[in-house]
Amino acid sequence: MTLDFKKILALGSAIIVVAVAAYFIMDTGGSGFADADNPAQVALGKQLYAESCASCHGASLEGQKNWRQPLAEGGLPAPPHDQSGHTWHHPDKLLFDYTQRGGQAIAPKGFKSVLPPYN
């Protein structure tokens, strides 16, 4: 089975958008789960991603250059959220927690994360 690049990119985009929307819904007393088939959640996720995530992760999910190379001050640049990154390897719960609490709150011992908590 071969996967089409555009389908992978669309699926990855939908997952990130819905994850951001789901976090917002959970944080405001909503249902606590994401629904990629819910146009309102997807629209909200797109808006929140554009406002809070795209400045580092890119409007097209491309991430920052050399995202695997440590920064001088420690940590790593923002990874891409498309198929070239690693986000899609992680369970949604981890991504929600990572986004909500910030990377350092759940980073492994000895790893510096520069991802701020979502407020």
Given for the second form:
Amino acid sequence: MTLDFKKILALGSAIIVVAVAAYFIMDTGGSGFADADNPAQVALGKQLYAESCASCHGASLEGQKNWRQPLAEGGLPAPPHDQSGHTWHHPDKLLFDYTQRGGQAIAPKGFKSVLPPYN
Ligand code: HEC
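Given the form predicted alone above, produce the structure of the same protein in the form predicted together with heme C (HEC).
Entire complex below, previous chain first.
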């Protein structure tokens, strides 16, 4: 399959939504694979995202203001999950692990993560 850069960017936000859905499906005995072509997974991901993630990452995946700038108390603001961020760069496995185990479990030593675990 050949994808041009624009298509890859457009897929970014779909991937995070599907990743959320697949994580919860995995948790309830489903296949565990993110499938952006599965409308049921995408719909579930949207709902779970709105309930559990939008408070920090934004209702439209836009993230928090100045998300690249470290906070005075340590850590970073929540990054966008749309094409302006870098979530779409990361493989599904890393996104699952980061979300399931929480940022602190995965982050490099010395980094203060704000992302809570969802397990
Ligand atoms: C309390 C605020 C908060 C909530 C709620 C939250 N996040 Fe985050 N998230 C963060 C912050 C802050 C970061 C930046 C890195 C860090 O602190 O570990 C982050 C980073 C991430 C990353 C890594 C992004 C990247 O580009 O590397 C992923 C993936 C992620 N969050 C997914 C989720 C998902 C999925 C949910 C909902 C199930 C969620 N987050 C809920 C604050 C939050």
